[in-house]
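As a starting point, one isolated chain is supplied in structure tokens, in the form predicted alone.
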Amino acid sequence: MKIHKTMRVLVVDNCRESLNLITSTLEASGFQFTAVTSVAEAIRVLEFTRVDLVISETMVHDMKGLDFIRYMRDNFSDLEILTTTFNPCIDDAIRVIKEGANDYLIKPLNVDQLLSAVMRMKSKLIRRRQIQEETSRKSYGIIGESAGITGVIDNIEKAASYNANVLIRGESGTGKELVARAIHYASERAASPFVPVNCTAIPESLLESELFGHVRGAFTGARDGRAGFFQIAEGGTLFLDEIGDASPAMQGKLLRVIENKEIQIVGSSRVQKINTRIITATNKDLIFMVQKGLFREDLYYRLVVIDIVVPPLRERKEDILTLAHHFMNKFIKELRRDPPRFTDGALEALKNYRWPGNVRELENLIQRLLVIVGRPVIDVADLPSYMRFQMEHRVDPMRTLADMEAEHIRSVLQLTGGNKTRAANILGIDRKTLREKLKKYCIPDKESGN
């Protein structure tokens, strides 16, 4: 986690008198700020911008501070939390500590506390941040060794050293997105904000309003004002998901938008300049649709200055058992349960299965086998039907049917760790045709339990 000098702080106070004593104060003091007199204003910053410390009124009038608190501490764990309010009381100053504010000030404000308050979770921020930063190894949250996501790591830290767009490309589920966001907040650009916008989600009729936004009046049923994507972003990272999927128009007004570098509010006849890197993701063939025309080739070769491929999870096999472990011990702390004994036959089949869903898929499948299996070993038999009988082999043409049958039986028996009873199961068939099959091919017949 990359440490900025700079912190950036999000004031929410509804008195003015109070916000321009504690705007002033940071601004003198050199930090990055962002102002709001509403919790809901304060919501959609935090959703699009990287903040490290909160400042924030016990009562602000749209939602209860301690409600507000509540829910900074359940999404935004790493944040630090600075209350203020005019009704001192000791039994209030012990419940928002105890939800998660880490100080309590009372108005009116000293400035000279109001400063040494922050510093004070200034230092503790960086500290925590420290300790983090020594004790995780640099690979940005992406889990895996193999060569592939060696080289993605490899290719984030190219990326996030230089300003140029970057497209990522890869099968769903991969985590393309996780990939931008590593670039961004690998970053000069991390204490700015990162938008994630999904192209197919953005209807025609409300493209540009959207991504460059409107002012009051622009057209039926703008009462308000609205900022759009790019200006969202500015000064961070625009991440542009599926942008195969992108019409026509918006691929239009994208190539405009990179290279003038301004946009032009919807109702306003005033040009916008803006500085917010493109990052774009898709799980198309790029090429082959400028070459059917379905994809501008001038932007494609806008967008594809710095290209990452990211592996599905078929092709890095070596790190498919270390993700489930690593969901494993995401999801037990959720279910607040001991973590499951996974057989060998089970982890062998998770290896040999081809993911089509890559780690997305994985990471469901592992939380699915948490809530739905109750005992402490997850065997072949709870996995689901299409896994167990999707075991990989070279097939051999020339084979006879009957060693095919023959090697199908003893993959069966490695995968139930030679349970005959499930292993019959699994093959439909009873034990004692198992049996007969055994002896038939002479395969080892082990009484490794019923």
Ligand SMILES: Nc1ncnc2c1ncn2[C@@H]1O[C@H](COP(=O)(O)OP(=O)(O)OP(=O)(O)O)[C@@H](O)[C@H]1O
Contents of the next structure:
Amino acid sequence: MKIHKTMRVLVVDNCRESLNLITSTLEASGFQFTAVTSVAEAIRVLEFTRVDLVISETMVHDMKGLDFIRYMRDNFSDLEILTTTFNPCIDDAIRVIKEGANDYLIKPLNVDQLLSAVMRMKSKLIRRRQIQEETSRKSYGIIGESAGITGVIDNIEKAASYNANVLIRGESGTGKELVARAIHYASERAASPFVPVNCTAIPESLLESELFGHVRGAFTGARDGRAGFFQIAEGGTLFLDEIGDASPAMQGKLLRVIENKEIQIVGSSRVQKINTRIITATNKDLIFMVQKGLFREDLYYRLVVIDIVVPPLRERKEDILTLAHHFMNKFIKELRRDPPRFTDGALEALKNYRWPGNVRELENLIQRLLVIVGRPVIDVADLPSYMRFQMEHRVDPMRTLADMEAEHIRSVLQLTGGNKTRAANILGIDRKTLREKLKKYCIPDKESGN
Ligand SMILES: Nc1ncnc2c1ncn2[C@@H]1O[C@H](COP(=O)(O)OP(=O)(O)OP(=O)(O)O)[C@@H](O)[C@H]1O
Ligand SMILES: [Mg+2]
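Compare with the form predicted alone: the form predicted in complex with this ligand:
Let us now look at the entire complex, which starts with that chain.
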């Protein structure tokens, strides 16, 4: 079965005999495995590769078995853990299970028992993967658990059950198109086309023909008749991206279609009834544009019956690592490699960066890192320099002014090698004030030896 290949087993045992028995059983059944004889090695394997099942002796010599189980539970919550022991004591068994092991086998091992325990865990793994898949289908491939993204998913569900026009607002790369597709495919229109159109890409001279189609010979060069976007999207959804860039002419035409629910094909006197839902998206401040007279107010209200705002990534920091993980799994499959591990520093930098290009920027970065950094560990030094810089100089919106002042004074003092006169000059305060601040913030005053 396919899962045999995708389930990876780590065997930890310092007894050669048991190790051989376990590995030969796994090998005979076609499982992929790594075998080690110490906890230290096991931790390295766990940190650098993906493991689904660990079969570990509880008494491996370099760490107490229980501590190792606790370590695995704390750091790799999805692992299946099967423990083995020579010491058939019920108290031990209870403790091992309490710490998070999933099963317990008594040595000397019996091949059949071992295999059936492994198969049980395999079934659990398959079930868990199915559940994960189903959950991700329910969220329409939109990854994230932050309040911001859960709110968006709720709105998608509401929007899918109505037929009203939807406006999706959000910065570039936040996932607006993903949201538009999700609404379409969750709606009754799913079997009909979803037609994405970028409003900036329609040449003004062909506007009407592109939107409504034309008949043969409608204008010079129109040798054949052609369907417009509204006809292509009939019964389905027309997704007008970058609606904030729609020209005044286009705005006028859209308004008429929405009001009359019919279009006139270029070169024909025929009007055609249409049944197309319109979802629009923009990264511009449309209300501001309406106030400035750059966007028609009447059209705005027609488009924004349902208003969905996709928050920027920096406002849902909880999603950053989940998304990074998701993209890593996505790209690693193409590269046929084990996923690398990010160091704590690198993860911290990812979390603290402002992501002006939002999810798209994160997706591109992960792809680039996987290709450029061939090593199994990705560290801060592998990240682009602008990200490292931002980490060192991050501005946490929850910090107090005093905190920031103290940090700034520290970094200026570092720059001047502790010279207070120069530091005070840079800071634009006198030495006395600087001394007071050093005291206030408990910054060691190197010159006076405090
Ligand atoms: N929550 C998410 N989960 C998974 N992938 C996401 C998520 N948000 C965005 N993406 C991915 O990020 C990329 C950018 O998303 P999308 O094109 O939908 O953004 P956009 O808001 O339309 O951007 P733009 O304003 O630049 O057109 C896509 O590859 C998309 O699949
Ligand atoms: Mg887009």
